[in-house]
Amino acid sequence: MQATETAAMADARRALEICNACRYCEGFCAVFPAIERRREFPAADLGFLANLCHGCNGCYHACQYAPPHEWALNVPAALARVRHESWSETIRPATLRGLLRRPLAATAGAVLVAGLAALASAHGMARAHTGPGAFYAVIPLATLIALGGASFLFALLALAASALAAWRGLGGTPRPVHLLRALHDAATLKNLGGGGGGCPYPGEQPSAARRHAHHALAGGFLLAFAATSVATIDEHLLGWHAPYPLFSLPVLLGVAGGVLMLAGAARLILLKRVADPAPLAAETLAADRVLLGLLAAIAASGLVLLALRGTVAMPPLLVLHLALVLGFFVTMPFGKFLHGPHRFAALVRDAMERDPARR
């Protein structure tokens, strides 16, 4: 992180060092037990902690120091501010930190600039194009190629980048083991157990509903990604040109990743909207409202495009849908997709730090 220190940073340090103190919390998550291997938070430190906490808010509703009592500990809401600082120190190009903070215009005008690429060259926008290669009777498949390659690798460059940087910030290297533990705590979302009743959220009650979504969520992302790796295979080395018949793998794996994508976006911006606010820093959700509606935006315009791809309707959805797309791609390396990196290197370095071998 930053060597400058800011008020997030301060105020991160402070609840830390009375969270050493007392340590009633620390069967929660991984984050209290690391936080007692340490008698200081350096800057590198409150970064790693505060990507290492998942957000669960237990702590909060079980703090004896918590609103109203004058220390007025919110450990949840100041290592989110911290955890942003963090994304925006190692966004690259350093240009684009900005983004960051205005989350609905950066994406909106990615998505913007996108559909209108798209459109510019689309044909045959008022009638229907059905059979093999109907999609790219609209969008011819050169373009598709050149928009959606140029936006994905900007996006694996700049997250690449990032990811470095964060790495850097942390230090070690990191045996096998330790990426396979990182992975495994990662997948399963470990750190939204709460200590193994859920975690209390939205309310105060332990629930496993935000985990269940995230999963959801990841699920039809991960599926999504088939989807299209199937479909590339099936276009460039088979010689089989989309749209697919509809018991097909490709439109199979991307019905069932749309399905979940859809549902666990909508699940966990409806808890969002009904999530007790105390613990959460309010300046940091925008980020997190605009990737979900993003996603969710992207796997219902997949699943009405699969619909309705033999209609006059199939080509304004095929650059909607394009454009979401490419939007989602272009603003990966500066929203809140970041977050993906950053906790995948804050797991990897707990797991080092948790290894026997190592002390």
Contents of the next structure:
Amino acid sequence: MQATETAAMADARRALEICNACRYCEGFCAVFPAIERRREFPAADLGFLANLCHGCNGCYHACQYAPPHEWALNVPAALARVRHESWSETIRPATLRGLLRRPLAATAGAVLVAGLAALASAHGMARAHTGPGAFYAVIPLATLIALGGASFLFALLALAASALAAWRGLGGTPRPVHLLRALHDAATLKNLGGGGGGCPYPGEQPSAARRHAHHALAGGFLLAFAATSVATIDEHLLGWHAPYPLFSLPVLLGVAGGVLMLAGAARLILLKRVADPAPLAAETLAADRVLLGLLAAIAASGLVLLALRGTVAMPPLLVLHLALVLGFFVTMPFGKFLHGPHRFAALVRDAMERDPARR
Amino acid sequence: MESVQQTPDILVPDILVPDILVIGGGHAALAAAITARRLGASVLVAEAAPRPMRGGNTRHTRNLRAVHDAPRGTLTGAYLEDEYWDDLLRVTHGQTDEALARMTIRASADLVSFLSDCGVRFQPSLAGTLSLSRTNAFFLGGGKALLNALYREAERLGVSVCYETPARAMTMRQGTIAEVVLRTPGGELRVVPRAVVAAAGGFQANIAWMREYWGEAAENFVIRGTPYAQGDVLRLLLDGGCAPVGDPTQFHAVALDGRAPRFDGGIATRLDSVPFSIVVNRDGQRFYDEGEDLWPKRYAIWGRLIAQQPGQVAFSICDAPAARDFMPSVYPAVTAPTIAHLARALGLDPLALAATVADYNAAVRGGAFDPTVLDSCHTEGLAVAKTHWARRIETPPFVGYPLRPGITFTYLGVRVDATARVRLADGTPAPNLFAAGEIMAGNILGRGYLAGFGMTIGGVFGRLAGEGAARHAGN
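Form predicted alone done; form predicted in complex with its partner chain now:
Every component of the complex follows; first up is the chain already shown.
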């Protein structure tokens, strides 16, 4: 990954050099010990540190050099800008990098196109359908598989290309123990813990709100994904046709996942609305909001679809839900979702650097 | 004193009558306010700084020194009263008060739990400060994080806090404070408290006052901490008849990167290069043994040494290998391929610096370099010897840093007793005036410094002052 020097990088480097001479924040998260392992901050290392930063803001509120100090240090905002640039660098195909800066247009466009495609193949939009295969009476199974499969495959390939680029920046081959440690750090969101007492978000008061809300959303997302996977097995291996009964595994998983996703995304959106803007990089927030809004809309439309699946509202709801899911798939590799692979790669690299056997 | 004229268009609030007025907004002030409020008193805190810069020098601190007889929390081992007292006696060369000091040391045992109850969190000692893990408890995130927790706790308890509100005048009758005039952003505010806690720091940021003792040189001092340490409250108390303590001409000063901001540069401008380099003045001459003792025992004398050099400036010179032995300062090193080029880049006479380095290199003797002990690398035959860690300066690129004296705090204060009550010049106790923090630290710390001891004095006397003031107000 060749990274050309940008204003955001220069600003982050200036900040980290001050941090390295101060070091008061080293108990907050993994970023500060990683800073202390260095004396210089080349571009690739800035990307690593920026993705290791979870944006907890602890270091901003504790900073003796934060504005109005003449050094006007704002580490979370400086790293957020570098983080976005580092994601942009790894977007494949490269011609689509601009989408990261226009998340609303990208997502709205994708959802619209997906919606039109679904609508074009839909039948019987104006009446109720019931019994096994009711969904496929609206949109044929083959079309569902083609649309869903193609967009999901596209998302997987593009995300994998990004992850591979992030992975190449690791500078070495991780051992299983490093992957396990990174998984642990990701699963516990240790770096959103503010060193134990919670992170000062949305205000100055330490709180676990964001950590909990993120994991409600992430957990709900995984449950919903599991619901889809189970349904695929039921459909293709067992020959059971959706819609499934309320007390079937796909529906139970989907409901739990949908409720958790909706609760988590709504909480994160509300927190973001009241968050102290000082430690945030305003230009990176749109991508956050759009992904949160999209995930909330997917969860909400899925739950409403379940509730009204026996009514005349089912066909349009099905088209809407499908459009949102497809729109999510195709924009995954160009938006905030990139934080997943990038942050995981940073956690792996951090685990490698902390390993005394490798020093 | 200027006459107070109230113009009709300025909103003049009512006279405030809190039980206790705390003047200042750092660790000592907040410890006093929280303690007094917990005892039921109504408390007004008047902090001179705006909210983002609140807390005086506490904002730049990172630990306090606490006595303990067994490992406790983040503190390792044991640190008993007698060892603590010996440490204090050594750094102050006896310029202390044993009874007050031992009382402070004993009371330091409770400070970590007091602060923890207020929401302050602690962390293991920072990297590079392992020597302090036994004696000092480090605040997670440093002093500003500590302040945030203390202000949250004070506000939760119902303490009123006014920012940008320095004390402007004080009416004292027979040593009793009758009224304090505060200057708020909205105009002057008269406060008639039952008791006052003065916790407004020293006067090191008041350059005009420093000039009284140091003349022109004071213009070249860098103030490491808050610009709000103007000493106005200290001056009001001394003028009002409180007994002074500590040498007014003296201050604690360390060597800083000479490019540090005039105020508030804090820890990041510190430079630990001295024992790994030679230090020359602006004439290119060495003036003191850079390797006299381990750096933690010597860093505090270098501020004064540089303050006594012409122009209050010095330059630390070393070569590329030595530059890797100390923590970088926040400013980039000045580097050059030759000593002469380095001299020009630093504004020094190339011939003078080259001669100093050549003489030094020729005088270096000894064996294995070891920065952790008083090693045998030394010079022979120089007028100013370097007695340890002397290595030839020979491998380019050569490295230089400008140095200036960075003033941490002043020693002048008001005399207090073991209950934090201020003493009047005639030796009698002031009926309703208490003091805590740097404004009275000179009672115990008349010279030198012990890492984390300023915060210990602030915490111990802040709590005592809050308790004494609340009891006085309750009677």
